[in-house]
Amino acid sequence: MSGWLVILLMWAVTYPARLLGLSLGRLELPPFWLAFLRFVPVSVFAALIVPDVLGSPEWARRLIGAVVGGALLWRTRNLALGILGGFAAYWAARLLGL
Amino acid sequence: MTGQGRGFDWAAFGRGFRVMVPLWAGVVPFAVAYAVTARTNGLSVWETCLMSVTVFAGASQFAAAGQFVAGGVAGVASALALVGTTFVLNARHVLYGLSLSRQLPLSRLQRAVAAQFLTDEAYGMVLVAGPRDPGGLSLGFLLGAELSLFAAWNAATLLGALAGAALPDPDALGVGVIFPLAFLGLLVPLLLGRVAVLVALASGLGAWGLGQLLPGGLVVLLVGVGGALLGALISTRAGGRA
């Protein structure tokens, strides 16, 4: 099947998912589902972070980067500082041969 | 709701655009790597770019690019399997939209535009940084954040499609660690209270375990739902009995 056609089909299954969620904002939800939505970002971010760190072949260096970055973020709440500090720690571990 | 009825809030758009710039360091090499993979598997420059403009979802583009052969997909069955995988990988966007739309009411046209550019990163940043913006969580801030990533992703796709072989390998630069660090920056401010910490730990470890068996996008969807259910169960129970 030709490349552009497959690409358009991929678009056709991706866009509706994005639109559907944005279109359901005015639903009246009971407290349980409001709490559910409050915890969605917490569980999604954790699910994006941990496999990317522990599931990587260079997990030891990434873990050091994540611990240092996480500590900086906890203390300063500064995103750029957390990313740069974590990246520096990752590179320090890498240069030390971890 | 400043600026409502007086046209689009470009100042908020600019702030949303800038808040994503630190993430470009992770996005650009990823898009280049996708483009190189797509070109290696026979997609033309315009097809490689078409996918970044339309589908605009890193993980599923990367997964799909690896399955093209000689510019297309071999047979209808493999094409349908690829499209099915894309659907499953991207179904998590329903959760992002649901979560965002609770806090930011949008008109039909605004939803139709905002939906095209929604990503993991824009969702996370808008949810965390949006309420702290001077104008509050606004359409301008959301679109600024979304289009910041869209611009970087597509510029880097074009660059990779045209000049891929001459560029350094992203693994050599170690930029793979930028994404988890960026999401950590979004997660940490949300860890208020024991329930949130418990949900984060359970979800992170659950995703790591499931990741050995299932593709990443599906893991995020399943764990996203499961972790949020856990948090809702614990917190509404505690609240109801207190």
Given for the second form:
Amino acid sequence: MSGWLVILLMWAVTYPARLLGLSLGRLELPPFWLAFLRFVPVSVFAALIVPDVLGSPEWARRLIGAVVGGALLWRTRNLALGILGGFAAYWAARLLGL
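In place of the form predicted in complex with its partner chain, output the structure of the form predicted on its own.
Only a single chain is listed, so you will not see partners or other molecules.
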């Protein structure tokens, strides 16, 4: 199969789905769906983070880093400080042998 054919087939599968999503932007949703969709970003974030933190042999260190980083981010609303604080807490836990 040629490279151009693969690209064309990928475009044929991807483009309609993206066009459908963009065309829904003008749609007025009922209040139930608006309330339901408010939780989607939090759910996706948790689905990405929790398996990586708790599914590791060093889950305790990662959990400490995640909690410290999340607390800093929540209190200061500063993403860079949250990331750096989480990394610092993880490495401190690692150096302390936790």
